[in-house]
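Next up: just one chain, as structure tokens, the form predicted on its own.
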Amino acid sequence: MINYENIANTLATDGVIILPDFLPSKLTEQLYQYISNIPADQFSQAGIGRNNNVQINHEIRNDVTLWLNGKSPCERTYLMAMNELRHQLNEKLFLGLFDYESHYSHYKMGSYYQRHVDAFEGRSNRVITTVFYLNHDWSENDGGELVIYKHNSKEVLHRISPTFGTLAIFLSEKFPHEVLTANRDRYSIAGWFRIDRPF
């Protein structure tokens, strides 16, 4: 059972929380099977920037993405779970989160995403970032860890293995992070809870 009180309290104090086995393993497996069987030509090269300022820069990131659209049952169930998380965070932290956007991320062997922030302070409507991992039997040699840094620092706060069923949640504006080079196919769902604020 999801402990929403603990999630809210930890985000309020630390700004980051890592949750193993966040969803039932059956649903996580369905999401993995779904994404891993989508034809490669359905994915788009990931860019940097927002809206009309999106650019492709392989020196910064070279993963591919596909936005969730809720067409599959497992996607709909996942989005319902994240909507419930949104309601709980609003109730407990008064954040005013009004929606959630998310995409699948596929890091092929050799793919990475250099250090960045998901939202620039006061200039974006992304407030909370989520990353849900779909990878079986991930080992240290497989690379691909999410590294979260202290705000305005090189100090590492968390180094998270992209292990099946793990959900990372953190404040979008506060924590620089990067994805280290993956040594095998790495799948996840990246998402953002947003407030109604102009870009």
Ligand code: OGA
Given for the second form:
Amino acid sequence: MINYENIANTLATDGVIILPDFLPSKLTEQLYQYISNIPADQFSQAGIGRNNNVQINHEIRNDVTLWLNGKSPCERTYLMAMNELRHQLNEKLFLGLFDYESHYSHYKMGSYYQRHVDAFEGRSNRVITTVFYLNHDWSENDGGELVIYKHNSKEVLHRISPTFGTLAIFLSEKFPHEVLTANRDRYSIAGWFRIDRPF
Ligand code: OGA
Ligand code: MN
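Since we've got the form predicted on its own here, give me the form predicted in complex with ligand OGA too.
In what comes next, the whole complex appears, and the chain from above leads the way.
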């Protein structure tokens, strides 16, 4: 059972929560099978920036991504779960989150994403970031951890192994983070709950 009360309270106090085994493992496995079997040519080099200003900068990140489009049943179930989370957060924290956008990420061996924030204060409608991990038997030698830093600081708050079933949730504007170099294929679904505001 998902403890929405705990998620909302922890986000309100800490701004970050890490949840192992967030979804039923059967669904997580279906998502893993689905993404790892999508032909490589359907993925794009990940961009940075927003809207018309997306740039490809291999120095900052070199994973490849693919937006979810709800065409497969497991994807639709995943999006329904995130929609429920969105409703629960709105109900408990009055956030006014109006939608969720998400993409698969594939970090091949040697891929990384340097320290960044997902949203600049007051300049984005991304409010809450989610990253859901799909990798079996991830060990320390595999690298690829998500490192989350304290706001405006070099102090490390969390080092998260991209382990099958783990969901990381954090406030998009507050926490700089990076993906350390992965030493094997690393699959995840990154997503953002957004508010509807002009900027
Ligand atoms: C991102 C991101 C983290 C991860 O896509 O913006 O920071 O662990 N992803 O995949
Ligand atoms: Mn990010």
